[in-house]
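Only one chain comes next, encoded as structure tokens, the form predicted alone.
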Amino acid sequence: MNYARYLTRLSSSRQHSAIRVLTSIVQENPSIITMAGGMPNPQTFPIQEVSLKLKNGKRIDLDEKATRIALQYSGTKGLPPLVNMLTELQCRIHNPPTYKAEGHPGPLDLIVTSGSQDGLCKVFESMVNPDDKVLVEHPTYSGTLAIVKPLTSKAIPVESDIDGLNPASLRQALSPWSPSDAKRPGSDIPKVLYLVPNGGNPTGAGLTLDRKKEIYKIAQDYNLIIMEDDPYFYLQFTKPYVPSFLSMDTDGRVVRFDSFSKLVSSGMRLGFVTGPKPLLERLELHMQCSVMHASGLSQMALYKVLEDWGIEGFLKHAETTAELYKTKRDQCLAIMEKHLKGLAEWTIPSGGMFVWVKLHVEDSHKLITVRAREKGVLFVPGSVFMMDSSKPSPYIRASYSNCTEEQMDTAFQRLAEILQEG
């Protein structure tokens, strides 16, 4: 693969920060004497040790050495023990074909980011020029639209349904071009496909394995990079997990985004990006001149928790979390059946935190942003997940993740009253 064709002019022109490189050298060789970087003297740090108490009553201590490392500048890719642990996790769960593949042009790499959203934003910025066409699952996560719309006005929607992104819609979106156009310099053929494969935001849909295989084959035919935004992978409601695009990526054309926001803590702001080293190197360079690295204290705290759990413990925690959300989903669906039958229709989420509801109205925007708010209940109008948010949409997104059963009952009762009022 010629990874240079996917990079923006800005990204291609980025150079390594000499000081950031030196910071990584010190991190990897702590015995080296350095008078290079502007590292603060740790004697000035007011925090000496950190102690974490888990909900099972166990206490995890960051001793003085670990705390000193956490509070100091570190390498851009992440704290080495955490990077190693996450790489082990990816290999255990996804078994990426490009990991340690000798002579492969896109060997696997991994970078810890300030939440997967930050990684997503920076990768888009490294790969999308103003005149580029981008394939985007539709409807899609509003945060992604906030990234993509200012980058290019040529985003192409690819429709999804109850089984996730529809391969037929993808082929239709690519129909103006032939696979040979991907080899022609100067062609305006799209180079990037973005999707949320599990627990779709906003739809709650999950891609089937057959569809994933078909989509990957289309990506091979048209030489697309797949941006696999998968924060809900571990929140699938059926087992075994549907294999990821990363697990079938023999070519090195998948950039995968994982998040700890839905499993450990959203406030920690930690995610990680896995993908071909030539593309992740550009992400690293972008981070070097922006955030420099994800929070050291958050990284160290997460590492210590994962070290205590081990991979099996993490998977058990993920399973328990998924069971909680499945219970809440079922409560939500039962309450919707109670209050919204005949007033709306919806699909059953296969994972994640959201249910996608089609109200029997022409447009939900004013109904949700004004009338529902006046009744003390909030949903998200469907228009914010659409490429053209000015068009009427009858949909709303409801989240069942953080409401009690009683709160959901009240919310949908109030929504039903509004719909019945007309």
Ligand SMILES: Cc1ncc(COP(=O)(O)O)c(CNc2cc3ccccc3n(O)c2=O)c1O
Second form
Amino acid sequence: MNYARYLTRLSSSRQHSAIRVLTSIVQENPSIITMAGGMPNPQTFPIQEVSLKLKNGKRIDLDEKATRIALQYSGTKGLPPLVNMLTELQCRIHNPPTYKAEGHPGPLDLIVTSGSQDGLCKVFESMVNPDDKVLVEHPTYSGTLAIVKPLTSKAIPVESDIDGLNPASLRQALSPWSPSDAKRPGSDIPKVLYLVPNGGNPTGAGLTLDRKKEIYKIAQDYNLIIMEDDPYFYLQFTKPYVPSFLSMDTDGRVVRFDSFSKLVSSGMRLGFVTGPKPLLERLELHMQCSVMHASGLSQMALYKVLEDWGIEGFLKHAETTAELYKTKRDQCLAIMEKHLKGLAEWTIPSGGMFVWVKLHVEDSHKLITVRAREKGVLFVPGSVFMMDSSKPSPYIRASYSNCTEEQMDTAFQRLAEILQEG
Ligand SMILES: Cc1ncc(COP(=O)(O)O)c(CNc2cc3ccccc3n(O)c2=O)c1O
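Hand over the structure of the form predicted together with the named molecule; the form predicted alone is what we had up.
Now the complete complex, all chains and molecules, led by this one.
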């Protein structure tokens, strides 16, 4: 893998921030006397200690030392004990082939980000020049479209279905080129493929292992980087988990995005990116001059919770969370059967928080943004998840994650009334 091929001019030109390097030196050598970094004196901080009460009744206290670390500037890649713990988690769950791969051009690295959204934004910006072609699963997460569309008008939608991105559609999207174009300097062949493999947003789709293997092979043939955006990995409704692209990445061509938003807290703004060091180094450099590092307090709180749980406890919590969403999915499906038969059709989500519903209308946009709101119910019109949001879409995305059964019943009853009114 020649990683320089994938980097934009902007990303390639980034240099290590002199002051940010200081933080890492101090972190690694606590005994050093430093008059270098502009570190505020923690004596001035009003917060002395932090105590967390977990729902299982446990109390986790951050002592003065841990609180001081949490409230001070820290290294860009994340709090070392948290980075170590997350690396251990990735090895346990995904067993990445490039972990500690001696001599590999892209050894595995890991960076904690301010939510996976921040990681996605910076990684796209590091690899997609204005008007580069980039392959994007379709329909897809609106937060990704918000990154990609301003970056390039030449993003190529790759159609998916309930089994995730369709390899035949990927081959079709790549048909104007041949694998040899990936070696031809100046070729406009796409270099990056973005997808959501589990609990698809907005579709609830789950990529099958066979499709993943086929997609990885296509990525090898055309020398693509795969951006595996996987915040719903642990919200798969059936076990065993479908192996990730990271778990099969012998080449070092997968950049994986995990998130704690759907498992621990969305407000703590913590995600982490796992992938080849040459690409993650660019993300680190971008973070050095933007966010500097993810919140220290959030990282310390998360670390203490994960330390208390251990990996087994984390996996048990993830399983319980997935069970809750599976129950809510089933409630949602039953309620749609009750109210929407003959008015819409839908597919069965295999994970995550969303169901993708095709209404028997030409376009759902006005119906959802005006009529449904007037009736006191909110969904998301399908056009929001399309590369060309100006085109009519009969779809809506419904999220069952945060509604009671009664609320869902009322919501779909009101939607049915609107549809029946025509
Ligand atoms: C596939 C995929 N990738 C990345 C992210 C970002 O996760 P994070 O930065 O780690 O928290 C997401 C979060 N998705 C959403 C977030 C959201 C936040 C407020 C209001 C609405 C939201 N809706 O609707 C969403 O779908 C996602 O679904």
